[in-house]
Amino acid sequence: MNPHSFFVAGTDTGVGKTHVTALLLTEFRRRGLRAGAMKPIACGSGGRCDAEQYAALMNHEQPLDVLNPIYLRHPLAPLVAAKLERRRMDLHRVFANYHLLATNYQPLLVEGAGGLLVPIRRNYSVADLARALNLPLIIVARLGLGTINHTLLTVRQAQAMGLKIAGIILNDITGSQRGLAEKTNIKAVPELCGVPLLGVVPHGNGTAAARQICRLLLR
(Lines of atoms letter the chains of each structure in order from A and count residues from 1; the text may use other names and numbers.)
(Lines give C-alpha, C1' and ligand atoms only; values in the text may rest on other atoms or scores of the structure.)
(Ligands and ions follow the chains in the order given, each with its own letter.)
Protein backbone atom coordinates (compact mmCIF):
# COMPACT_ATOMS: atom_id res chain seq x y z
CA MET A 1 0.00 0.00 0.00
CA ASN A 2 1.28 3.42 -0.96
CA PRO A 3 0.86 5.35 2.33
CA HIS A 4 0.33 8.73 0.71
CA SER A 5 -1.87 7.75 -2.21
CA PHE A 6 -5.63 7.55 -1.96
CA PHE A 7 -8.82 6.39 -3.64
CA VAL A 8 -11.38 9.21 -3.63
CA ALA A 9 -14.83 7.66 -3.20
CA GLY A 10 -18.18 9.38 -3.03
CA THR A 11 -21.25 8.53 -1.00
CA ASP A 12 -23.20 9.16 -4.21
CA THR A 13 -22.85 10.81 -7.58
CA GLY A 14 -22.69 14.60 -7.63
CA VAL A 15 -21.08 15.00 -4.21
CA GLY A 16 -18.05 16.82 -5.61
CA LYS A 17 -15.35 14.15 -5.83
CA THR A 18 -13.67 15.86 -8.78
CA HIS A 19 -13.74 19.27 -7.09
CA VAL A 20 -12.21 17.87 -3.91
CA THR A 21 -9.62 15.82 -5.80
CA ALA A 22 -8.56 18.87 -7.81
CA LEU A 23 -8.23 20.94 -4.62
CA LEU A 24 -6.02 18.31 -3.00
CA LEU A 25 -3.94 17.86 -6.14
CA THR A 26 -3.40 21.62 -6.36
CA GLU A 27 -2.34 21.83 -2.72
CA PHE A 28 0.01 18.84 -2.92
CA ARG A 29 1.68 20.40 -5.95
CA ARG A 30 1.89 23.78 -4.23
CA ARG A 31 3.86 22.03 -1.49
CA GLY A 32 6.39 20.91 -4.08
CA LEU A 33 5.28 17.28 -4.17
CA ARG A 34 5.17 15.39 -7.45
CA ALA A 35 1.48 14.64 -7.06
CA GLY A 36 -0.84 13.25 -9.68
CA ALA A 37 -4.46 12.23 -10.17
CA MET A 38 -6.33 9.87 -12.43
CA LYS A 39 -9.93 9.02 -13.29
CA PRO A 40 -9.85 5.35 -14.30
CA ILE A 41 -13.43 5.27 -15.57
CA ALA A 42 -15.43 8.29 -16.73
CA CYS A 43 -19.05 8.15 -17.87
CA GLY A 44 -21.00 11.11 -19.21
CA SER A 45 -22.03 13.21 -22.16
CA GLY A 46 -19.89 16.09 -20.92
CA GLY A 47 -16.70 14.44 -22.11
CA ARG A 48 -13.56 13.73 -20.15
CA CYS A 49 -13.56 17.03 -18.29
CA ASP A 50 -12.50 15.50 -14.95
CA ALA A 51 -9.35 13.96 -16.39
CA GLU A 52 -8.73 17.07 -18.50
CA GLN A 53 -8.75 19.15 -15.32
CA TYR A 54 -6.20 16.84 -13.71
CA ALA A 55 -4.05 16.89 -16.86
CA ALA A 56 -3.95 20.69 -16.75
CA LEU A 57 -3.02 20.70 -13.04
CA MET A 58 -0.24 18.22 -13.87
CA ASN A 59 1.07 20.51 -16.63
CA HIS A 60 0.03 17.94 -19.26
CA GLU A 61 2.88 15.65 -18.22
CA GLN A 62 0.78 12.60 -19.12
CA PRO A 63 -1.55 11.86 -22.06
CA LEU A 64 -5.26 12.02 -21.35
CA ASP A 65 -5.60 8.30 -22.18
CA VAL A 66 -3.24 7.50 -19.32
CA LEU A 67 -5.15 9.58 -16.79
CA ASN A 68 -8.50 8.28 -18.07
CA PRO A 69 -8.10 4.86 -19.69
CA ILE A 70 -11.85 4.17 -20.01
CA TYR A 71 -14.36 6.74 -21.23
CA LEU A 72 -18.03 5.94 -21.85
CA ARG A 73 -20.38 8.50 -23.37
CA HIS A 74 -23.56 7.70 -21.44
CA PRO A 75 -24.02 9.19 -17.94
CA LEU A 76 -24.79 5.83 -16.38
CA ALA A 77 -23.12 3.21 -14.23
CA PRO A 78 -20.09 1.84 -16.13
CA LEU A 79 -21.62 -1.64 -16.47
CA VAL A 80 -24.81 -0.24 -18.01
CA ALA A 81 -23.03 2.30 -20.22
CA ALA A 82 -20.61 -0.32 -21.53
CA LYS A 83 -23.48 -2.61 -22.49
CA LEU A 84 -25.26 0.18 -24.37
CA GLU A 85 -22.06 1.09 -26.21
CA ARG A 86 -21.05 -2.55 -26.75
CA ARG A 87 -17.75 -1.87 -25.07
CA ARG A 88 -15.58 -4.26 -23.10
CA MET A 89 -14.39 -2.95 -19.73
CA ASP A 90 -10.64 -3.48 -20.04
CA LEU A 91 -9.44 -3.28 -16.46
CA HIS A 92 -5.96 -4.38 -17.51
CA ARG A 93 -5.53 -0.89 -18.98
CA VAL A 94 -6.68 0.65 -15.72
CA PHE A 95 -4.16 -1.33 -13.66
CA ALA A 96 -1.33 -0.76 -16.13
CA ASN A 97 -1.93 2.99 -16.18
CA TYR A 98 -2.25 3.12 -12.40
CA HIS A 99 1.10 1.38 -11.91
CA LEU A 100 2.71 3.68 -14.49
CA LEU A 101 1.46 6.75 -12.62
CA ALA A 102 2.17 5.32 -9.16
CA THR A 103 5.85 4.92 -10.05
CA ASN A 104 6.09 8.56 -11.12
CA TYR A 105 3.73 10.41 -8.78
CA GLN A 106 3.28 10.53 -5.04
CA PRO A 107 0.75 11.23 -3.74
CA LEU A 108 -1.47 9.76 -6.45
CA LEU A 109 -5.20 10.41 -6.18
CA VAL A 110 -7.53 7.94 -7.90
CA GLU A 111 -11.08 9.21 -8.36
CA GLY A 112 -13.83 6.59 -8.37
CA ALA A 113 -17.10 6.62 -10.31
CA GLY A 114 -20.13 7.35 -8.14
CA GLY A 115 -20.51 5.35 -4.93
CA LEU A 116 -18.72 2.22 -3.79
CA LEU A 117 -21.31 -0.24 -5.08
CA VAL A 118 -21.61 1.25 -8.55
CA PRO A 119 -21.08 -1.73 -10.89
CA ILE A 120 -18.13 -1.69 -13.26
CA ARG A 121 -18.59 -5.21 -14.53
CA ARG A 122 -20.91 -7.99 -13.40
CA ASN A 123 -20.01 -8.82 -9.80
CA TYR A 124 -17.29 -6.15 -9.80
CA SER A 125 -17.90 -2.73 -8.25
CA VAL A 126 -16.00 0.49 -7.58
CA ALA A 127 -15.20 -0.91 -4.13
CA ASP A 128 -13.59 -3.95 -5.76
CA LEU A 129 -11.41 -1.62 -7.83
CA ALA A 130 -10.32 0.29 -4.73
CA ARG A 131 -9.48 -3.00 -3.02
CA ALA A 132 -7.52 -4.25 -6.04
CA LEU A 133 -5.46 -1.04 -6.03
CA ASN A 134 -4.91 -1.45 -2.26
CA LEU A 135 -5.51 2.22 -1.55
CA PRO A 136 -7.06 3.82 1.53
CA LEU A 137 -10.31 5.69 0.92
CA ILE A 138 -11.04 9.36 1.18
CA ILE A 139 -14.83 9.47 1.40
CA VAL A 140 -16.43 12.63 0.00
CA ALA A 141 -19.94 13.31 1.30
CA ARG A 142 -22.47 16.10 1.09
CA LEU A 143 -22.58 18.48 4.01
CA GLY A 144 -26.39 18.77 4.13
CA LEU A 145 -29.42 16.78 5.19
CA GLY A 146 -29.30 13.05 4.40
CA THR A 147 -25.56 12.70 4.55
CA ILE A 148 -25.52 10.67 7.78
CA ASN A 149 -27.33 7.76 6.15
CA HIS A 150 -25.29 7.86 2.93
CA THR A 151 -21.99 8.17 4.79
CA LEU A 152 -22.75 5.41 7.29
CA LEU A 153 -23.73 3.06 4.45
CA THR A 154 -20.50 3.86 2.60
CA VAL A 155 -18.31 3.42 5.67
CA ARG A 156 -19.95 0.12 6.62
CA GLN A 157 -19.62 -1.26 3.09
CA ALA A 158 -15.95 -0.26 3.00
CA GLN A 159 -15.30 -1.88 6.35
CA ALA A 160 -17.15 -5.05 5.33
CA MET A 161 -14.81 -5.33 2.33
CA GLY A 162 -11.70 -4.73 4.42
CA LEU A 163 -10.96 -1.31 2.94
CA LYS A 164 -8.94 1.15 4.97
CA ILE A 165 -10.52 4.59 5.37
CA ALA A 166 -8.26 7.61 5.70
CA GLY A 167 -11.17 9.89 6.56
CA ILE A 168 -14.26 11.77 5.47
CA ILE A 169 -14.50 15.13 3.73
CA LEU A 170 -17.81 16.98 3.93
CA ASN A 171 -18.34 19.09 0.83
CA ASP A 172 -20.72 22.06 0.70
CA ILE A 173 -22.07 21.69 -2.83
CA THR A 174 -24.90 24.23 -2.55
CA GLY A 175 -23.40 27.27 -0.86
CA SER A 176 -26.73 28.07 0.76
CA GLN A 177 -27.03 29.33 4.31
CA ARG A 178 -26.13 26.53 6.68
CA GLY A 179 -29.08 25.21 8.63
CA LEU A 180 -29.23 22.91 11.62
CA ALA A 181 -28.40 19.79 9.60
CA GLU A 182 -25.24 21.32 8.12
CA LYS A 183 -24.08 22.60 11.49
CA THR A 184 -24.70 19.37 13.40
CA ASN A 185 -23.42 17.00 10.68
CA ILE A 186 -19.87 18.29 11.14
CA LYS A 187 -19.80 16.68 14.57
CA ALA A 188 -22.36 13.90 14.11
CA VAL A 189 -20.95 12.26 10.97
CA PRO A 190 -17.48 11.36 12.32
CA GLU A 191 -18.90 10.37 15.70
CA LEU A 192 -21.50 8.02 14.22
CA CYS A 193 -19.18 6.61 11.57
CA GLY A 194 -16.18 6.18 13.83
CA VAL A 195 -14.00 7.65 11.06
CA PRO A 196 -11.94 10.87 11.24
CA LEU A 197 -13.31 14.02 9.66
CA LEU A 198 -10.50 15.38 7.50
CA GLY A 199 -12.23 18.68 6.83
CA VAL A 200 -15.18 20.63 5.52
CA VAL A 201 -14.83 22.13 2.05
CA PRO A 202 -16.85 25.33 1.71
CA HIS A 203 -18.69 26.30 -1.44
CA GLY A 204 -16.41 28.44 -3.59
CA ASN A 205 -12.86 28.86 -2.42
CA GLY A 206 -11.69 25.69 -0.69
CA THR A 207 -7.98 26.49 -0.61
CA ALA A 208 -7.72 26.83 3.17
CA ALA A 209 -9.65 23.60 3.71
CA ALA A 210 -7.40 21.79 1.24
CA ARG A 211 -4.31 22.92 3.14
CA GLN A 212 -5.69 21.55 6.39
CA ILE A 213 -6.74 18.27 4.78
CA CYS A 214 -3.38 17.73 3.08
CA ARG A 215 -1.55 18.32 6.35
CA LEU A 216 -3.59 15.53 7.92
CA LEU A 217 -3.12 13.17 4.97
CA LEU A 218 0.66 13.62 4.95
CA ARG A 219 1.16 12.89 8.64
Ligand SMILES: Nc1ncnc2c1ncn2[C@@H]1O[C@H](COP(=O)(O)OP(=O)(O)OP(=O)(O)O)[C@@H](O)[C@H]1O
The other form holds:
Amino acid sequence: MNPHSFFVAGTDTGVGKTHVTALLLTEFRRRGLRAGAMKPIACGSGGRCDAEQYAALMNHEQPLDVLNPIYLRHPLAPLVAAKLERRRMDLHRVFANYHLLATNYQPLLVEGAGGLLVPIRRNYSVADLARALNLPLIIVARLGLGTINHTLLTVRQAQAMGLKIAGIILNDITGSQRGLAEKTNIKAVPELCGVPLLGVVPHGNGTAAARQICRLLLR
Ligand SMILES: Nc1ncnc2c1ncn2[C@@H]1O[C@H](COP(=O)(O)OP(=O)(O)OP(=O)(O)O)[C@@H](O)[C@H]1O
Ligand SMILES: [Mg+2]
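Let's see the other form, the form predicted in complex with the named molecule, since the form predicted alone is already up.
After this comes the whole thing, all chains and molecules, with the earlier chain placed first.
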Protein backbone atom coordinates (compact mmCIF):
# COMPACT_ATOMS: atom_id res chain seq x y z
CA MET A 1 0.00 0.00 0.00
CA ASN A 2 1.28 3.41 -0.92
CA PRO A 3 -0.22 5.71 1.72
CA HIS A 4 0.51 8.89 -0.17
CA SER A 5 -1.14 8.01 -3.42
CA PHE A 6 -4.85 7.92 -3.91
CA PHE A 7 -7.48 6.72 -6.34
CA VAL A 8 -10.02 9.49 -6.91
CA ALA A 9 -13.33 7.71 -7.35
CA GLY A 10 -16.64 9.41 -8.05
CA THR A 11 -20.17 8.47 -7.12
CA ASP A 12 -20.91 9.15 -10.80
CA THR A 13 -19.50 10.76 -13.89
CA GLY A 14 -19.39 14.56 -13.81
CA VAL A 15 -19.35 14.90 -10.02
CA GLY A 16 -16.10 16.87 -10.00
CA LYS A 17 -13.31 14.26 -9.81
CA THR A 18 -11.06 16.28 -12.13
CA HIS A 19 -11.96 19.58 -10.48
CA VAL A 20 -11.09 18.19 -7.04
CA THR A 21 -7.97 16.33 -8.25
CA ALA A 22 -6.65 19.51 -9.90
CA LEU A 23 -7.24 21.47 -6.69
CA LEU A 24 -5.40 18.86 -4.59
CA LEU A 25 -2.57 18.59 -7.11
CA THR A 26 -2.14 22.37 -7.07
CA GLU A 27 -2.12 22.48 -3.29
CA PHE A 28 0.34 19.57 -2.91
CA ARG A 29 2.71 21.25 -5.35
CA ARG A 30 2.30 24.62 -3.63
CA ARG A 31 3.55 22.86 -0.51
CA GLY A 32 6.67 21.84 -2.40
CA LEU A 33 5.70 18.20 -2.91
CA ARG A 34 6.46 16.54 -6.23
CA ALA A 35 2.83 15.58 -6.73
CA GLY A 36 1.33 14.19 -9.91
CA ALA A 37 -1.96 13.04 -11.33
CA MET A 38 -3.06 10.69 -14.08
CA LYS A 39 -6.26 9.64 -15.81
CA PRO A 40 -5.59 6.05 -16.94
CA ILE A 41 -8.74 5.68 -19.04
CA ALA A 42 -10.60 8.57 -20.68
CA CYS A 43 -13.69 8.30 -22.85
CA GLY A 44 -15.38 11.00 -24.89
CA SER A 45 -14.45 14.24 -26.57
CA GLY A 46 -13.86 16.01 -23.27
CA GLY A 47 -12.14 12.98 -21.74
CA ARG A 48 -8.58 13.88 -22.58
CA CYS A 49 -9.07 17.36 -21.12
CA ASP A 50 -8.68 15.84 -17.66
CA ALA A 51 -5.15 14.61 -18.36
CA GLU A 52 -4.34 17.81 -20.27
CA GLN A 53 -5.20 19.77 -17.14
CA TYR A 54 -2.92 17.54 -15.04
CA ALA A 55 -0.12 17.82 -17.61
CA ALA A 56 -0.29 21.62 -17.40
CA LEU A 57 -0.27 21.57 -13.58
CA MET A 58 2.80 19.27 -13.77
CA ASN A 59 4.52 21.80 -16.05
CA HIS A 60 4.32 19.37 -18.98
CA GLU A 61 7.03 17.21 -17.42
CA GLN A 62 5.25 14.12 -18.78
CA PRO A 63 3.73 13.48 -22.20
CA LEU A 64 -0.04 13.20 -22.36
CA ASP A 65 0.20 9.53 -23.37
CA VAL A 66 1.90 8.76 -20.06
CA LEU A 67 -0.74 10.55 -18.00
CA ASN A 68 -3.53 9.12 -20.13
CA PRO A 69 -2.51 5.80 -21.72
CA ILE A 70 -5.99 4.80 -22.88
CA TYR A 71 -8.23 7.17 -24.77
CA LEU A 72 -11.52 6.14 -26.37
CA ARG A 73 -13.48 8.54 -28.53
CA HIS A 74 -17.03 7.78 -27.44
CA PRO A 75 -18.48 9.20 -24.21
CA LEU A 76 -19.40 5.75 -22.90
CA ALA A 77 -18.26 3.22 -20.31
CA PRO A 78 -14.81 1.96 -21.44
CA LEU A 79 -16.08 -1.57 -22.15
CA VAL A 80 -18.86 -0.26 -24.39
CA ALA A 81 -16.68 2.38 -26.09
CA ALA A 82 -13.92 -0.16 -26.78
CA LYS A 83 -16.43 -2.57 -28.34
CA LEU A 84 -17.79 0.17 -30.61
CA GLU A 85 -14.27 1.10 -31.67
CA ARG A 86 -13.29 -2.59 -32.01
CA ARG A 87 -10.34 -2.02 -29.74
CA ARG A 88 -8.84 -4.10 -26.99
CA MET A 89 -7.59 -1.99 -24.13
CA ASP A 90 -4.02 -2.64 -23.12
CA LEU A 91 -4.21 -2.46 -19.34
CA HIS A 92 -0.50 -3.32 -19.12
CA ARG A 93 0.18 0.23 -20.27
CA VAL A 94 -1.96 1.56 -17.43
CA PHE A 95 0.06 -0.40 -14.86
CA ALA A 96 3.41 0.40 -16.48
CA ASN A 97 2.62 4.14 -16.61
CA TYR A 98 1.28 4.09 -13.08
CA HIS A 99 4.51 2.52 -11.78
CA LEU A 100 6.63 4.96 -13.75
CA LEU A 101 4.70 7.92 -12.35
CA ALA A 102 4.44 6.55 -8.79
CA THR A 103 8.22 6.28 -8.56
CA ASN A 104 8.61 9.91 -9.65
CA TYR A 105 5.61 11.64 -8.10
CA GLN A 106 4.34 11.60 -4.51
CA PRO A 107 1.49 11.91 -3.89
CA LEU A 108 0.16 10.52 -7.14
CA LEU A 109 -3.56 11.01 -7.72
CA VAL A 110 -5.21 8.52 -10.07
CA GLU A 111 -8.58 9.62 -11.43
CA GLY A 112 -11.09 6.85 -12.12
CA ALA A 113 -13.66 6.85 -14.91
CA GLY A 114 -17.26 7.50 -13.87
CA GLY A 115 -18.33 5.54 -10.77
CA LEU A 116 -16.87 2.40 -9.18
CA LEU A 117 -18.84 -0.21 -11.09
CA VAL A 118 -18.23 1.27 -14.52
CA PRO A 119 -17.06 -1.68 -16.63
CA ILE A 120 -13.59 -1.59 -18.17
CA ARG A 121 -13.75 -5.15 -19.37
CA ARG A 122 -16.33 -7.85 -18.83
CA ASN A 123 -16.05 -8.66 -15.10
CA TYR A 124 -13.45 -5.93 -14.56
CA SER A 125 -14.62 -2.58 -13.24
CA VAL A 126 -13.07 0.72 -12.15
CA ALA A 127 -13.12 -0.69 -8.59
CA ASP A 128 -11.04 -3.68 -9.78
CA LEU A 129 -8.53 -1.24 -11.22
CA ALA A 130 -8.33 0.66 -7.90
CA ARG A 131 -7.81 -2.66 -6.12
CA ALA A 132 -5.12 -3.78 -8.56
CA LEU A 133 -3.28 -0.50 -7.95
CA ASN A 134 -3.69 -1.05 -4.20
CA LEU A 135 -4.68 2.55 -3.58
CA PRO A 136 -6.99 4.02 -0.95
CA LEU A 137 -10.01 5.83 -2.38
CA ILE A 138 -10.94 9.45 -2.16
CA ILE A 139 -14.65 9.45 -2.93
CA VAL A 140 -15.97 12.60 -4.61
CA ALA A 141 -19.74 13.10 -4.33
CA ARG A 142 -22.10 15.90 -5.29
CA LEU A 143 -23.32 18.06 -2.46
CA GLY A 144 -27.12 17.92 -2.58
CA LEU A 145 -30.22 15.77 -2.65
CA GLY A 146 -29.50 12.10 -3.52
CA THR A 147 -25.96 12.13 -2.24
CA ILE A 148 -26.55 9.97 0.84
CA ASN A 149 -27.72 7.13 -1.40
CA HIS A 150 -24.97 7.53 -4.02
CA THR A 151 -22.23 7.82 -1.43
CA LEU A 152 -23.49 4.88 0.62
CA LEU A 153 -23.68 2.71 -2.52
CA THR A 154 -20.10 3.64 -3.39
CA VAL A 155 -18.77 3.09 0.13
CA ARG A 156 -20.55 -0.25 0.53
CA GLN A 157 -19.25 -1.50 -2.82
CA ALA A 158 -15.70 -0.42 -1.98
CA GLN A 159 -15.85 -2.12 1.39
CA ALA A 160 -17.32 -5.30 -0.09
CA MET A 161 -14.31 -5.45 -2.40
CA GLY A 162 -11.85 -4.82 0.42
CA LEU A 163 -10.83 -1.34 -0.79
CA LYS A 164 -9.57 1.18 1.75
CA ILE A 165 -11.26 4.59 1.84
CA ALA A 166 -9.27 7.68 2.83
CA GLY A 167 -12.43 9.78 2.98
CA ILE A 168 -15.24 11.55 1.22
CA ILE A 169 -15.19 14.97 -0.44
CA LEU A 170 -18.51 16.71 -1.04
CA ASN A 171 -18.33 18.96 -4.07
CA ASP A 172 -20.70 21.88 -4.60
CA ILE A 173 -20.97 21.51 -8.34
CA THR A 174 -23.96 23.80 -8.94
CA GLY A 175 -23.29 26.72 -6.62
CA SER A 176 -27.02 27.18 -6.14
CA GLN A 177 -28.26 28.44 -2.81
CA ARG A 178 -27.70 25.79 -0.17
CA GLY A 179 -30.97 24.20 0.92
CA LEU A 180 -31.68 21.69 3.66
CA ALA A 181 -30.16 18.75 1.75
CA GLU A 182 -26.84 20.55 1.23
CA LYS A 183 -26.73 21.69 4.85
CA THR A 184 -27.60 18.31 6.36
CA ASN A 185 -25.36 16.29 3.96
CA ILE A 186 -22.26 17.54 5.75
CA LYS A 187 -23.17 15.74 8.99
CA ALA A 188 -25.35 12.93 7.61
CA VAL A 189 -23.02 11.56 4.90
CA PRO A 190 -19.98 10.77 7.09
CA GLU A 191 -22.20 9.60 9.95
CA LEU A 192 -24.20 7.18 7.81
CA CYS A 193 -21.24 5.99 5.76
CA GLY A 194 -18.89 5.56 8.70
CA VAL A 195 -16.14 7.20 6.64
CA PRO A 196 -14.47 10.56 7.42
CA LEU A 197 -15.49 13.67 5.54
CA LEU A 198 -12.27 15.21 4.25
CA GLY A 199 -13.94 18.46 3.26
CA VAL A 200 -16.54 20.33 1.28
CA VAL A 201 -15.35 21.96 -1.95
CA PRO A 202 -17.37 25.11 -2.65
CA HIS A 203 -18.48 26.18 -6.09
CA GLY A 204 -15.80 28.37 -7.63
CA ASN A 205 -12.65 28.98 -5.65
CA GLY A 206 -11.77 25.82 -3.74
CA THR A 207 -8.26 26.79 -2.61
CA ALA A 208 -9.05 27.00 1.12
CA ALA A 209 -10.90 23.68 1.05
CA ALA A 210 -7.99 22.07 -0.79
CA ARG A 211 -5.57 23.27 1.90
CA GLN A 212 -7.64 21.65 4.63
CA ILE A 213 -8.11 18.41 2.67
CA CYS A 214 -4.39 18.09 1.83
CA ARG A 215 -3.52 18.63 5.48
CA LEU A 216 -5.80 15.72 6.40
CA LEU A 217 -4.47 13.49 3.61
CA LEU A 218 -0.85 14.05 4.61
CA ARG A 219 -1.42 13.24 8.28
N1 LIG B 1 -16.71 23.02 -7.20
C2 LIG B 1 -16.87 23.37 -8.47
N3 LIG B 1 -17.00 24.68 -8.80
C4 LIG B 1 -17.17 25.04 -10.10
N5 LIG B 1 -17.23 24.18 -11.13
C6 LIG B 1 -17.11 22.86 -10.85
C7 LIG B 1 -16.92 22.39 -9.52
N8 LIG B 1 -16.83 21.04 -9.57
C9 LIG B 1 -16.95 20.70 -10.85
N10 LIG B 1 -17.11 21.77 -11.63
C11 LIG B 1 -17.31 21.77 -13.11
O12 LIG B 1 -18.25 20.74 -13.41
C13 LIG B 1 -17.88 20.00 -14.56
C14 LIG B 1 -17.71 18.51 -14.23
O15 LIG B 1 -16.64 18.37 -13.31
P16 LIG B 1 -15.43 17.36 -13.58
O17 LIG B 1 -15.01 17.38 -15.00
O18 LIG B 1 -14.40 17.63 -12.56
O19 LIG B 1 -16.18 15.97 -13.27
P20 LIG B 1 -15.59 14.49 -13.37
O21 LIG B 1 -16.17 13.72 -12.26
O22 LIG B 1 -14.11 14.56 -13.46
O23 LIG B 1 -16.21 13.99 -14.74
P24 LIG B 1 -15.72 12.73 -15.65
O25 LIG B 1 -16.44 11.54 -15.10
O26 LIG B 1 -16.18 13.11 -17.04
O27 LIG B 1 -14.23 12.62 -15.57
C28 LIG B 1 -16.61 20.66 -15.09
O29 LIG B 1 -16.95 21.62 -16.04
C30 LIG B 1 -16.04 21.35 -13.84
O31 LIG B 1 -15.21 22.45 -14.14
MG1 LIG C 1 -12.81 13.86 -14.95
